[in-house]
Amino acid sequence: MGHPSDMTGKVALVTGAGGGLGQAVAVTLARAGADICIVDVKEDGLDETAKRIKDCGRKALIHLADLSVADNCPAAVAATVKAFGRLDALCNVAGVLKLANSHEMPMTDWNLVMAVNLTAPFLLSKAAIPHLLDSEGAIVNATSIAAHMGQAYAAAYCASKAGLAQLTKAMAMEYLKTPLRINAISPGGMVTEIGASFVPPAGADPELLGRYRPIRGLVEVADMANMVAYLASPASAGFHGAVIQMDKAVTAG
């Protein structure tokens, strides 16, 4: 039986693919039949991801790039199309989390979070859309439950992820009369490098932090990767403009 998210003969670009969720998404898409352009700022992580993709019998293009630099975003799309001749799915997975008391947050941290979490997905989408219109492809954005609920010490992260959720919906309406599909997934906490970087500022109130503790536990990275692959594939034809919350009911009530 074929993979439920069949991507045979298709090409995907996955950001943040040097580890964690991005790596899991890239490998899952490769198992589904896609060739992948993997993008990250970490070269050693990309090498490992490329090996796993090739173990699936698919091609991997390593593209080392810092997506906080605006010009690097269209360059990643151009490299993908040059190498593979097409683009069928853009998966915006890369993300940065910086925690701080809002009145003490350095502007450099604020700007970095916004650049990677919000501006980069827009610029990548801007460059990818002409190709995705030709291939009747998809954009999948990885947001967060932080897009739907305020979280202490995470003002920049919450703002960036809420912006990405609204960017998803706005673009979905703009391209409503085309075959392009644009969706997002908002996961709860996962065991990833971003999750490991959840270090509250000195003096943080543990009661405020405890408000986000999932009773059912953390979201499995593999489950999130499968959902991204599904939304990237033609199997998800009924989804457009959706922001799916995969958080084990953390934001349900």
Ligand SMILES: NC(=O)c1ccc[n+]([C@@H]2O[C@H](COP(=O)([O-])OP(=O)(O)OC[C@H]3O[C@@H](n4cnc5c(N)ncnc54)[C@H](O)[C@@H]3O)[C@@H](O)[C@H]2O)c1
Given for the second form:
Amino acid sequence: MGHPSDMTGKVALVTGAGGGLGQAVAVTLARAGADICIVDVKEDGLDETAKRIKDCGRKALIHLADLSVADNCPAAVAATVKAFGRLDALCNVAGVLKLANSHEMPMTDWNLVMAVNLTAPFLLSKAAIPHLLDSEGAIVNATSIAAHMGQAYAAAYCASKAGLAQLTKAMAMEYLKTPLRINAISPGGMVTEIGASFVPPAGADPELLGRYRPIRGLVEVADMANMVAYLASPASAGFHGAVIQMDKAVTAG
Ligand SMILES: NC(=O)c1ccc[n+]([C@@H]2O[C@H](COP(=O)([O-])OP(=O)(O)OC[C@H]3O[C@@H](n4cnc5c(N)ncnc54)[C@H](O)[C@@H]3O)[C@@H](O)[C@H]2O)c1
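What does the same protein look like in the form predicted in complex with the ligand, given that the last one was the form predicted on its own?
Every component of the complex follows; first up is the chain already shown.
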């Protein structure tokens, strides 16, 4: 039997691959045999990810791009296909978090959260789907427990992640009669750099913030990356239209 997430000879595009979960996903997929186009705004992070991919004996294409700019999304897909000649998996992992009182949220923050967390996965999927239909590939979207529960001071983030969960299900239904598979994961809290953006507004109510405290603890980035790699690979053939919560029961009750 091969590797449970065997990606030998396959090509993946991973956004948010300059750190955190995206970096772990890119390296996990490389370990499983894939060549990877890694996309992020963080140049030093991409260099590190590329090094780790090459250490696995796979090829890395560094694609430095701001995915909040719409035209950069199809360009990332085009660069991947130009370099590697195919695309088997699109992993939409890049994300941003902005906390605020809703009545004070700057429109620039609202627009950025929507652009990176929701519009970019749509535009990347739009450009990738013709290639993924050819390769019988997969899309994996990184949502959040915020897609499933209202979180105080996180209206934009919750709305963007719930939107991404529904985008996943709607596209899964649309491509139901094709071999393309489209799924999402909803991580609970993980230790990554996005934690630095978890800055509640002045005067935030600790009781409201405490309502989604992870009593069993945080989720390991490596565990989440293994799940994304599994969903990106043919090994997960039974999954289509799933939004999988890996959150140690934070959303269970
Ligand atoms: N860490 C958590 O607790 C947690 C929980 C639930 C969901 N998530 C989601 O998991 C995903 C990965 O986040 P993470 O925890 O690894 O955080 P992270 O901040 O380490 O990684 C996010 C990556 O996205 C990149 N990015 C942000 N804006 C971008 C843009 N405009 N263009 C290109 N790249 C951009 C960042 O540079 C960063 O490398 C995100 O979608 C996040 O919302 C994280």
